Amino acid sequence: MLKVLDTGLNTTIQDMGRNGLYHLGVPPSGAADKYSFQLGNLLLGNPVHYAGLEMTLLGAAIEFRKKTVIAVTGAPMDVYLNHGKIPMWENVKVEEGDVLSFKSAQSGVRTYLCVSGGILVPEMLGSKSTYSLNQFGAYIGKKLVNGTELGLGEPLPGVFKQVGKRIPPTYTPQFGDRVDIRVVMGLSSYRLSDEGIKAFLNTEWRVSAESNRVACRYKGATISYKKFEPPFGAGSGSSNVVDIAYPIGVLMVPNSEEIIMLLNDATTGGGFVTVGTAISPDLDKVSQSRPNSTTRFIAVTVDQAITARLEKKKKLLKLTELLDGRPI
């Protein structure tokens, strides 16, 4: 068991998400930066879907009431076990009574704590992830509060022999103040003027503080629409279309002054013009984009998006083999 002494700014239980229900109005939720989250579980030898904690900007303080092994990944924070600083991206043994504490994120947004055997909470609709907006899943569907006690799985066989094992630096992500995000154009980008498309692709967009697990907001340029006679059911505004399903990563243009990218806890559909969809391998970088950091959007083809996804899967497979001690 672990006890949360201080929750930090926003700490929730997440796993790899609640997949296959988005068409029914249930967003996937799950770890916002899935790459960092998976690396924590892979390092411990856990299945990648085992539940852990996601901390946002300011970390938690946690007392362990069980001897186990942990790994901390994601946005860099100073991490202390009792009063001694410990490394991230490395397996660390904790004893019963030890207190783990985190400072604020130095870059990026979200930091992950994975535990051998995972965190034990009931599944809802096939996942242990928290969906705070509708308050279901994980710990009564809310962020953790001070005093929360959570069950831990039994440490996996042999994990104490893996203490000190770490993720090679070539596999750890960088968390800068400027990122490039690849986008497949569509679904209703035809509703934007040529100048609007150029403004979207040629602008360095600034991440708004009004960003969270539901969506990331950007400001930076004016995007103009084409003159268009709205079809029946679309409403009268230039930013409106007849309601469509939104994929995760879609970039909506609700007005000429901002764009909004939907993320893991997003609504599933609506009637705003969509200029494109960020490719799934780049969503981890979006979720780690801090307010006032900048983003450029790069148009790619569907084939290029599929290639990028396969390359990321191959990278994770190579790392798995490396951590298992198998030849790569």
Given for the second form:
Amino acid sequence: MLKVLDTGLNTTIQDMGRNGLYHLGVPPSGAADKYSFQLGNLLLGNPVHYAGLEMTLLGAAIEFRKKTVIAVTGAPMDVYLNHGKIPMWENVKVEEGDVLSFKSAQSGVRTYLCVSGGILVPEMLGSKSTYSLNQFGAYIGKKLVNGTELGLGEPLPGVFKQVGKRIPPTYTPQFGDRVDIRVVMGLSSYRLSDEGIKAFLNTEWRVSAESNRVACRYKGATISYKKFEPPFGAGSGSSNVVDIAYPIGVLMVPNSEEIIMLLNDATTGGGFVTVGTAISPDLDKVSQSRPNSTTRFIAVTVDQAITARLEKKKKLLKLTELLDGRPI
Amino acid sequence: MFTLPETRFDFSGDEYIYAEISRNMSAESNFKALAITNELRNRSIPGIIDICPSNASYLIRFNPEIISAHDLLDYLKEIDVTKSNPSELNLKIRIVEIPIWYDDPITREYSERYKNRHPCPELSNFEFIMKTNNFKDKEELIISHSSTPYLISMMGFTPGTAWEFPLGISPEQIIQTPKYLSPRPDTPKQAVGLGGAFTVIYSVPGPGSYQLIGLSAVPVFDPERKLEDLKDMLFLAKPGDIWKHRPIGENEYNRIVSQVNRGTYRYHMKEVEFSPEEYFAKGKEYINQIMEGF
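Moving on from the form predicted alone, kindly provide the form predicted together with its partner chain as a structure.
Then the entire complex follows, led off by the chain already shown.
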């Protein structure tokens, strides 16, 4: 068992998410930066979907009531076990009564704590993930509060022999203040003017503070719409379309001053003009983009998107082999 | 019978295909989306993760490591051409009553709170709809909104939220409204919102861009499985179902909410066979026929 002494800014239980319920309005949820999250589980030899904690900007303080092995990954934070600093991206043994505490993230947004055997909470609709807009998911959902106690799985056989094992630095992600996000253009981009499309692709967009697990909002340029008779049923605003189911990663243009990208806890449908969709291997970088950091959107074809996806997957497989872990 | 223009397909990122049946909303486009996605669901194709029928479109999420994106696109195009006849789509549906407290103080307060994101900040959302649709008084809007049955044309947004599209009235009789200029970060649970030609009932607190006109006394999502009628599914809505709104006042609102909280509330509903083909042939007359006695 572990006890949350201090939840930090916003700490939730996440796994690899829930699938197949999107048509009912249930978004996938799950770890926002799946690459970092999976690396934590891989390092421990856990199946990659085992639940862990996701911390946002300001870390938590946690007391362990069980001897086990942990790994901390994601956005760099100073991490202390009792009073000694411990490394991230490395398996660390904790004893019963140890207190793990985190400072604030130096760059990036989300830091993960994975534990051998995973965090044990009941599943809701097939996943332990917390869904931020509603009281469901892991800990029948709300944010964890101070004093919350969570069950831990049995440390996996052999895991204590894995203490000290680490992720080689070439495999750890970078958390900079500037990212390129690849986008497959399309959907209702025909509603934007040529200048609007150019402004979308040629601007360094700034991430707004009103960003979270539901969506990332960007500001920076003016995107103009084409003169267009709004279709029947859409509403008369120039950004209004007849409501569609939104892909995760979709970029909406609800007004000419703002673009909004939907993430894992997305509102799954709606009626705004959409310019395209970020490719899934780049969503980890979006989730780690801080308010006021900048983003450029790069147009790619669907074939390039799939190639990028496979490259990322190969990297994970190679790392798995290197760590002698379980297959993904 | 009726005809629809050819569906337009688009890749979205590396794992979605978006199919736009039409840019305009119509019951025809919606039933086509339902017919095709039902067919696809029955075929259980490996690699397909999500099948989402939407108002006048549908969205497919797939794993491109299991199924080729281009092969799947060709496959969808074939289904779109050969299996899109809504006249074959007969549905066992439910008609469900939704009691609504129109122009209530909570949604009025939200209108005020987020007026800086609104195209017409000096009006409440309710007043804005009255003005843009030429309603002279409050009652007129309430009667117009609650006298028409609505088709559940799509689910999504948040768990169990459903889009409702009016049935049996002509396009010019449908209340239409633009959305917020920038989405509100918050919306009260069970708020009734209007956007475009659609009504939604927000299932949980969250963002939103529709104009708020009232509060539903009954939930559309029951994660705690308190209510008998939602035990199996958690969600009230089902695409193809018909909902009917009934205006209520504060006292009845409070009475129903307390029944819901105690877990004793039962939805007023009935099951009927619905034939899209008959609806397209007879229109309002057919709707009146299936609504009879409800």
